[in-house]
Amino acid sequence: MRKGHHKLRKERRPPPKEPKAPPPPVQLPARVKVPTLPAKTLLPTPGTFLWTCREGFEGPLFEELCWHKTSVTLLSAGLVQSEKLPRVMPTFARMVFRVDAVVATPQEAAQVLGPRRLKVQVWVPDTQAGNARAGECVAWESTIAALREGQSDPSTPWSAFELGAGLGQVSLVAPHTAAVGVVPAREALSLAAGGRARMKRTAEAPSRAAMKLDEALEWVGVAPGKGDVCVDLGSAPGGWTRRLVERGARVWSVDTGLLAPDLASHGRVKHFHQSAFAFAPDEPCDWLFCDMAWRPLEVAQLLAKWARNRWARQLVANLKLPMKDKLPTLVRARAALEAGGWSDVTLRQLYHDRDEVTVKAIRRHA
C-alpha cells in the first residue's frame, strides 16, 4: 500500500513557483477512537440503520458517523450501524437503509418486504468474506421473487426512481442471514445494490479511469453534452478526455504528457502540452475535470483557483488518499474548495474509486 504524499506520481515538471493564498483556517472535529473490528460479525440491531463501506475504509465511516452523534457500532469488515441519520451523508458510505429485520431465509425476507412496490435488491458486503458468499444471492433473488410474482414491482432500480417506489434491501450480512429493509429509490445512496455501480468496460475505453468517470457523471446526474467546453487538467493519456469526447463534447486537455494518438488528433480535442498549476483558459468553460495523482491539498486549491476565477461552472474530480489518516485532509480539501467558491460541495467514495474519492461541486453565482 501506498505510504505519504511521496508515493504519488507527480507531473513532468513541478508547478511554477507563484504567491499562493493562505489555506482557510479549518477547525477540525473532534476526533474519535475507532475500536478494532470485532472478531465474529455482529447482526445489526432492528430499527437501527445499516451502512456498507468499501473494505478497509470502516474507521473513516465511523468517525465520520460519530461526528453527528448517531450512536455508531462497527459490526464486521464493511458494515457499520447507527442509530439515527446523519445531517450530512458521509463521504465512505455506499448505501443505507433502515433495517426492519434480521432474517434466516428468503421466504423471511420476502414477508417482511410485504406487498409494497418495490425493487428488490440482494447483495453482500463489499468485502473478502462478503464476495465468497457472493453465490448465496442468486438463490435468495430467485427464491424472492417467485414469492412476489404476481405483483407489480418495477423491473429496474431507475424505474423504481421514476415511479416514486422504494428499492427492497436484501443484505447478507453473514451465511444464511440477511439484514431487510427498504429505501426510498429517491433518497437512495446509490440505485446499485449495495452501492456496487459498476460501469461497463468497452473496447474504445478499456481502463478503469473511464469506468470511474462514468460512474462519477451518473452519480452527478447530469453530464456534458454535445458543444459543451470540458477542461481535462492532467489528461495523459487521455482515459477522461476520451469519455467526454465520445459524449460530444469538446475538451481541452491539460498534461505535460501524451495524448494517445487517436486522441491528440481529433477534431474536438486541444492538447495544452503544459502543467495542470500552470495552464489558464482563455475563456470560461463549461465543465472542470481532474484525475491527477498528485497531493490531495494542492489539487483542492488548484480547483479553488479556477472557481474563484470563474473559469468553471461545474466540478468533477478525483482526490487522491494515500495516506492513513484521510479525514483531516478531506475537511481540509472541502475548506478550500469552498473557500474559493465551490458551492454545493459533496464527496463520495464511489464504487470505482480505491484510496481516493470523488468530489462534485457548482459555482452558482456568475
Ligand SMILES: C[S@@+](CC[C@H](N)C(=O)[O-])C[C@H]1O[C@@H](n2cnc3c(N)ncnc32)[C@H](O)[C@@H]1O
Second form
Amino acid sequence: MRKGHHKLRKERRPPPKEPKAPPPPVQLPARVKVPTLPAKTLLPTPGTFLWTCREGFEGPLFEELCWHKTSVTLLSAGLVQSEKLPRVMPTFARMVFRVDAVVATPQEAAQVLGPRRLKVQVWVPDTQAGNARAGECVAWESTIAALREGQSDPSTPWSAFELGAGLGQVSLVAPHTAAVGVVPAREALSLAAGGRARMKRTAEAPSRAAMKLDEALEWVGVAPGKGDVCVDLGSAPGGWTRRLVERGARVWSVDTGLLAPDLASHGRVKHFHQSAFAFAPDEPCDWLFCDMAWRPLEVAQLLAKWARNRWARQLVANLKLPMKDKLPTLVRARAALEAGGWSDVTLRQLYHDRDEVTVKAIRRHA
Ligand SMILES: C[S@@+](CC[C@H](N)C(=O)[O-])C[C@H]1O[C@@H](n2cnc3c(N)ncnc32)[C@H](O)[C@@H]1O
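Coords for the form predicted in complex with the named molecule, given the form predicted alone:
What follows is the entire complex, opening with the chain shown before.
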C-alpha cells in the first residue's frame, strides 16, 4: 500500500447519513382532481374572490381552496376564483380581493373605486401572458391617478395600512379587462401590488437567498435586533447570516459548507461546521432560521425538536418542495411543527420563493 493511501481513503469517506424520518400519522384531506387550465381566460364574477399565485401553482391553490369548501374555479394561469373566503389563508396565495365589478376602461374602474380613501394598485397576474401586458398597466394607472387627483389618497400601501385605509385593486385579468375591488390594507395578504413583494438586491446582499429573508421578515412583521441570538441552520454561504448580523444580532451559523470568509471571521458570527441534525445549542436562542436544502419532512421534524427542547422562541424557515405533489408534504410538515410545540404556524409561498415555501411560527409555551 502506498504511503498516505489510508489517509486519503479516510478523507473520501461519505458524510454520515441523515436520520430517516418516519412519516407523522396525519389524516390528509380528501384529494381533489384539479381541472386543466381553461384555453381562454375565464372572467371573474362580481361578488366572488379573486386569487393570484405564482404561475404554475394554480393547482395546489385550487385544491387548498377546495379543502375549505369555497366553490372554486380555475380562471387562467395565475388566477383562481372562489365564492367564499377560507378559514385559513392558502399557502399558495399571493393576493386576494372581492371583485366588485369587471370593467373595460380605467374610467369605469375609477368610478367603481369611488371617493373612498385608497391606495390604488393596478397589476397584471405574474404570468407570461400577464407580464406581456405590463404596459397596459402603466396606462390604466396614470388615467386612474389623474381621475382621483385631489382625493387625499395615501401615497403608499404602508400609509394606507397605518391610516386604516384600503388598497384599491385593479387587476388586468385579460387585455382591456380589469377586475376591480377594495381590500382593507390591514387585512391584505400582501401590501405589494399583486403580492409581488420585490426586495431590493443590494451590493451587500447580492443573493436571492438574502432577498428571501428580507421578504420573510417583512411578512413576519418583527425582526431580530441588537443583542438577539439567532441560529441559522443551512447557512452557507451566508446570505441570511449577513442580513442578521447587519441587524445587530449574534448568529450561530450551522452548515456543512463554508461561509464567506468575512462572515466566518466576524466577531458576532460563530460557524458550526457540521450537520444541523447533529447540532445542539449550548443555551436557548431567540430566533431559529432555517434554509436547509434538505427533505422538508425531515427538516420539519428537526424544527419540531427545537420547539420541544425550548431552544428557540421564534421560527422563520424555508421548506424546499421539489416534488410534483406538494400539498401532502405541507400538511405533514405543518402537523410535525405543531406537534413539536410551534404555534401560529403559517405557511406561504412568498414572491421570492420558487419551489419552496416560507414558514413562520412562535413557540407555544414560553
Ligand atoms: C439554499 S442554501 C442556504 C443559503 C443560505 N441561506 C444563504 O443565505 O446563503 C442551502 C444550504 O443547506 C445546507 N445543508 C443541507 N443539508 C444540511 C445539513 N444536514 N446540515 C447543515 N446544512 C445543510 C447546504 O450545505 C447549503 O449550504
